[in-house]
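One chain comes next, on its own, written out as structure tokens in the form predicted on its own.
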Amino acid sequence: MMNISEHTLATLAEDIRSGRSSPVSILEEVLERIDAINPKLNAYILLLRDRAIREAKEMEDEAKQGRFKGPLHGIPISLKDSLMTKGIRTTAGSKLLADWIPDKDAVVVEKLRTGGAITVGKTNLHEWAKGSSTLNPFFGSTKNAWGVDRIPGGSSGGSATAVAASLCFGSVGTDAAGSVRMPAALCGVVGIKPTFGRIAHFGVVPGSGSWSLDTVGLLTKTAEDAAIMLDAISGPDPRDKSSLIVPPLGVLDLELDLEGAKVGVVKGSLFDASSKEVRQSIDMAAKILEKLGMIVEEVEIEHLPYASAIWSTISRTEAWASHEASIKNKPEGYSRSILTRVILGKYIGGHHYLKAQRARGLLIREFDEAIKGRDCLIAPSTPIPAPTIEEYKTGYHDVDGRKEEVGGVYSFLGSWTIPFNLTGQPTISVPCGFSSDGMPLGLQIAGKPYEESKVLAIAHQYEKASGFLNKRNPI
């Protein structure tokens, strides 16, 4: 018997096609994990095994025949559990879909049924995807595989522990302020925010994201498992017209030659009220960047500081319309805190949502230029590591000997993903350290709008040179 959890997406990929694994006795072994791990951690809210094992065995069938759907054939996948799936309950974490059963599929679902994918399950999230947590009131708070005491981030963090613990080897979630990328880097794996438009949206339940600011993204163990996941699930589909003007996703090399490669690392005031273990990942990293033969230099951006202020005005208006009927009729399906949330945007007039949309467009010309001239820009994914589930319900954390806000409204979590969904460029977290107490930190690697090949070959070389790929947690 394999080692389940010692593989990626890649290795099983290998091993299936090579014919020294099948999907069967994969899932099997992944079956065998979540029935084990998954009632400690709750990264899954509804278990599809039936359905898991019919899809394997198909799977298996094809493969002995030779014919394979694609990379993906086999391998077991989930999806965040905003994501629409026919005949199956979509909930998005709330109450008020707690027995929804859409009649249709997400473009992405589709897409991944085609390319031969196993769906074991749809995973947890914070409710209605508006926190940074994962401590959902209605099916039960996702813990963190490095600790269970610890949150996973959100509103990915049931995909982001499912991945982290083995219970799926790639996972399907939503970004519109880091939703991806913040529990990537606080559950040590990786997490991937393409162009905006590069994944279609349609099939993600409305009123759980922002029209303007979410994008579908990926969760894996590496760079060349998301390059995988990416090529599969990208491209544009007539039922959403904001994917029809992105260009193709190219050759993804991720051995591209990146000597003399620059790279821009973001500092200023952000960076300074980051943790100093933080601080201090982030500059270990562009050594390793160097030594890798890119030239690293120092960028600020002006208005960086104003960025969660610009998408708060713009989030909380949007969330207001597509939440207002439902608030107005059942307002008891809402938790307080997002209810709270939300409400906010009816207070928010649309002269502020406009002005917000101005000052979005004076920090996307701000991006545009610190990264011209270079082939990524980089930072930290969060400020801090991950707080401890007690210190996220207190609402604050201990950062250097101050106290930052982790819970709330508005969270410091979220202070350096948010930039990144409103300038809409393709952004990848991968691990690059830890903190004293062993927990996981990120690096955030953005490039220019559609060149998400670059960004991954970045983010892949960096693995390989930094080793923590490696590193593995207790659970």
Given for the second form:
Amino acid sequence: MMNISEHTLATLAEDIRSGRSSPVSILEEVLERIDAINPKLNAYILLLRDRAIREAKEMEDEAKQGRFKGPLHGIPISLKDSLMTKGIRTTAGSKLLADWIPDKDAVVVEKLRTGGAITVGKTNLHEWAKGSSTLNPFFGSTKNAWGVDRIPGGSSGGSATAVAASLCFGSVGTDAAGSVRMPAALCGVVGIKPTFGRIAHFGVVPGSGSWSLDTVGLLTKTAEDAAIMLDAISGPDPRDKSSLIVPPLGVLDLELDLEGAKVGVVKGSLFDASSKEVRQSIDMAAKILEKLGMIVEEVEIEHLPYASAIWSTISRTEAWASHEASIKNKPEGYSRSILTRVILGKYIGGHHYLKAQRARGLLIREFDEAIKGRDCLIAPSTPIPAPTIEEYKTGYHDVDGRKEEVGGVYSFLGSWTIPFNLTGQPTISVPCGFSSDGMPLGLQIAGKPYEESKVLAIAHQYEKASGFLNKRNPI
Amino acid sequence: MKEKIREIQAEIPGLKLTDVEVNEVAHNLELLETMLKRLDEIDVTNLEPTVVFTRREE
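Previous: the form predicted on its own; requested now: the form predicted together with its partner chain:
Whole complex next, starting from this chain.
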């Protein structure tokens, strides 16, 4: 077998099914990598070594008898530690939950187990999934595999790092402001936030992320891997009503004929505020899509610059509603940085929350107009590459000579991802280049609601044409 | 702003903020006010709140 880090989820699945490799030997290699690399990166905050070995042996026995639970049979994956795992500590990155052991699994955890995936461990995250750095004061800082002096992004930073460093072959995260797509972009991997409701949300720790904005998402090495995982874990569940109204995923055809497909590249003041290298990478991505036969046109969305204000109002209000009682009773259970953010919700009136939800409707309408008659919209995943840990702590990053706030309460980092949390449409981030100092950049591809299939096909064909997947991080 | 911070500290007796943290809260509150003013710039007349996203946590 080739070096494990050269593999993707899809190639491992093929090797397991053909008998070229076995779940136990794959897991052993992954655990060796984790032992060697995780101390440098802190992607995992809990390893489930014994349990994983036991499960791998079970999967191997079944494979020997020609029985496969599905395409994830024997594949090592990880879970963001805001997903409940029955009998296994689940912290949401919070000191308050440092010893909490849930008595139930999240729906996605149930589905992954049924599908034969092997959970290697729980990954680090920003405290309560409320931040973009994964510098966690209670469970340590996660480092970026492309440069250990850089943040991996957040809040699913441990998941992105684990995938980037081949410490697993797919990870489940959550995304209320870009918490899957942003770290995916900053760590050079793929991150998909499907349509709101596509993956049942039950079992995500309440109070993590945001009530009306949060979606379960996936981090993988390729769009093909994301399609395999999405197929395994999507679907309705009565414990999440929003999942009941979503039509079936359907067949995911990654080789869909895209000749003549129409793409809108989102421009305007937010694009102009992104770094020059980011803007160039998006223009280059547009040219690659044109070479693939797609028709690319520029679009502008009038109220896009207001997305941050709309999102902040909704998110802060919902955060205070979730945390008010425990902040009042146990303020010492929160880091000061999270406490001083969450407390802001106290000063947002009901009329502003309602106004933000009405303005959200306006933004949804404008995005619907922009994508009408088109197959997707594209935009940067982040306005800048990964800032250094020092910059994040200081709070500011230099963007072509201009200072932008990256560490504070209204992080510039999420400005391109949050609009798609407000609209709820499926959006994927794929690698689209590198900054001059070698840090990955990401391209977002957003589709119409429920059209994950087309989003994945465009991402897959772009990946193959761009060649960025072949670049390897120094880890 | 100072009044709001005093209110926060009165409401959460266990919370002892350092001077640096008081400044951080004040800065965040200023940013919040800016955000709410920005929100008020949007004309939402005749728009219904977004209610398509229903969810129940148990």
